[in-house]
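Next up: just one chain, as structure tokens, the form predicted alone.
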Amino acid sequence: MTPEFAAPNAAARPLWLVQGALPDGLDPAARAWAKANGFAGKPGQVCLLPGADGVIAGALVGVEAAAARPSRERFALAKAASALPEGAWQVVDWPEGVDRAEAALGWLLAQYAFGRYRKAEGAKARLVAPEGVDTARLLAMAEAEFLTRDLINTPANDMGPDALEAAARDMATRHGFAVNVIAGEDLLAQNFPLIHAVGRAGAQAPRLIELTRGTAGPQLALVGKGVCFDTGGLDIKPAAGMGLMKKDMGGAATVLGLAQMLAATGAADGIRLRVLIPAVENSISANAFRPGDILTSRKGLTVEINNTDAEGRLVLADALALAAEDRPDWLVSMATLTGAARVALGPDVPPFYCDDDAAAAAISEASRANWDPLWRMPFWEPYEEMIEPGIADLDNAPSGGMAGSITAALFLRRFAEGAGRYAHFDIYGWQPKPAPGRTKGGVQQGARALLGALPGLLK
């Protein structure tokens, strides 16, 4: 499916955005109808207006007053997209405090539905793009979000490493990326032992997917966790913990969406863009890696396996080490990595880690400007000893249960050494319940913030 705006034409129905009081330009019959139907301009309230011939002539939608900012809801106007009937709609006047670009993007995102296995439809109402917004950029954002959502929502029987590779190849073909894939035993031959160890018990061969675009300029490397299903390995998850593990490739889905956005908006022009996705299944078989094993990574650091369910950082480690060897100006990792991040910040606000204060401030500002909430967390140096088990260089699952997201980020940072600057995003990749512009299911997190921040940070 492709998100779209309505073409401006005379057939577009008028849409009034109401902050409490009814607008002055509303005719007396419409005012009487709205009052008779209990419309009070409350945020999210919708009132369809009848015409003289009995057809729908327009609609009123309640929106928050400017003084109520910041809103409790992102993309609040997307409620109207889902409530209004099919057809073109044009806002009559934009009240003060209503962000036109946010409203337009939310309206586009409300068009999404996952219909691979049964018929499903998103909002059918189409908005005439507001004046002054960058429609091409908003459409690129929505298209990339649809890609990410589709990949996450697809279950592992149809989105294993083979299918994830196929999806990456498809995006690469459409947006001018070259593709290279190292799979199976070739991972060992080319020194990716951790990716091989985690994925060798899977039904499909583990692999490292590499996409590249551009030959000159500063280099941006994006690394996304592609664990297509996570049983927990021999430290097997309970059934309740395994239920959402089709989304454990959410980091890979997000960096593919981000790479698509960078290419589609022109932000990838003039840079060298590299995407690395270690794609595996963490499964159980006679050759599965075991608790207590000590593995040697591509970087040469040894890792004691104290929990096979902390596999994401292992596959990311080899991919980060490869990326760092090329000394990119920016190295970014995105992963559905820890439950600790969800306990700390919930499903809506992923933490990110970055040592550069100015860059972190730019990412935080871009997260607000692009309606993509993030919260900075620290690479807390005193916790380094928690990931050093004594018998090996690193511990993949420190005991004690504290600071789990921070210790995972510290673990990954060891393998990012050599990059100019590094940022890690511990995303959730899932919308637990429907919200404006976001159906229940897979969701993109952090990508729009990076789209906003990275062009300036790569200068």
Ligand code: BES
Contents of the next structure:
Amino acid sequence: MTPEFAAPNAAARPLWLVQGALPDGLDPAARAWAKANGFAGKPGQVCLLPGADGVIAGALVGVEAAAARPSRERFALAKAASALPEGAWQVVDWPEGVDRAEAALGWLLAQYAFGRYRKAEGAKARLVAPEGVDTARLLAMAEAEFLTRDLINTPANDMGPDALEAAARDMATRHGFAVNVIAGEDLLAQNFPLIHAVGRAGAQAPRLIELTRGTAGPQLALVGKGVCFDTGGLDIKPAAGMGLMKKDMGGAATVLGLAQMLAATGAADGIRLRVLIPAVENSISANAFRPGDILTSRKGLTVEINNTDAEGRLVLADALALAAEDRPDWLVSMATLTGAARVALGPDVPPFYCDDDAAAAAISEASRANWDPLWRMPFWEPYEEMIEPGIADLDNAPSGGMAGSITAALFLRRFAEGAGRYAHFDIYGWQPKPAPGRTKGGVQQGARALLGALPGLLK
Ligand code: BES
Ligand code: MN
Ligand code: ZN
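With the form predicted alone in hand, show me what the form predicted together with the ligand looks like.
What follows is the whole complex; the chain from before opens it.
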């Protein structure tokens, strides 16, 4: 499904955005109707207006000023988009302080539904593109979000490493990326021992998927966790924890969406963009890696496996090491890495880590400006000792579990050394219950913030 605005020549019905008092231009009959229906202009409240001949002639929608946001909800018009009937709708007058781009993006996002296994439909109402917003950019954002959602929502039986590779190849073809894949025993021959160790028990071969675009300019490397299903391995997850683990390739789905947006908006022109996705299943079999194993990573650092369920940092370590060898100006990792991040900040606010204060501030600002919540957490140096077990260089799962998101980030940072700047995003990739513009299921986090921030950071 492709997000869209109303066709340019469509006959559109008027949509009145209301903040408190009803707008002056509204005729007396419509006013009386709104009153009789208890329409108070509360954010998200919708009131359909009847025409003389019994048709729907227009609608009223309560909206909040941008200054009041973020309040309970993001996406001022997303709820209305889902409530309004099919057809084209044109905002009569945008009140001062309502962010048109935010409202329009929310409307586009409400058009999403996951219809792969049974018919499903998102919002059918179409918004006439507001004046003064970059509609191509908003459409690129929505398209990328739909891609990320579809990849996450597709269960592991249809989104294993093979299918994730196919999806990456498809995006690459559409947006001018070259593709290189190293799979199976070649991972050992080419020195990706951790990706191989984690993925070798899977039904499909583990692999490292690489997409590249551009030959000159600053280099940006994006690394996304592509664990297509996370059973936890031999330290198996309890059923409650395993239920959602089709989404453990959320980092991969998000960097693919981000790379697509960078290409589609022109932000990838004049830079060298590289996407790396270690794609594996963390499964159980006779050849599975075990607790207590000590593995030597691509970088040469040895890692003691204290829990096979801390697999994400292992596959990312080899991919980050490869990326860092090329000394990119920016290295970014995105991963559904820890339960601890959820305990700390909940499903909506992914933590990110970045040592550069100015860059972190730019990312936070872009997060706010692009309606894509993030919160900075520290690479807390004194906790380094927690990931040092003694009989190997590193421990993949510090006992005690304190500061779980930070220690995972510190683990990754060891392998990102050599990059000019590094930022890591511990995302959730899942919307636990429906919200305006977001169906229950896969959701993209952090990508729009990075789309906003990266062009400036790469200068
Ligand atoms: N994929 C999980 C993390 C996860 C779980 C993210 C639930 C979102 C929701 C990851 O591979 C994992 O299992 N992490 C462990 C690490 C621990 C064993 C050190 C965790 O967070 O419990
Ligand atoms: Mn795990
Ligand atoms: Zn995992």
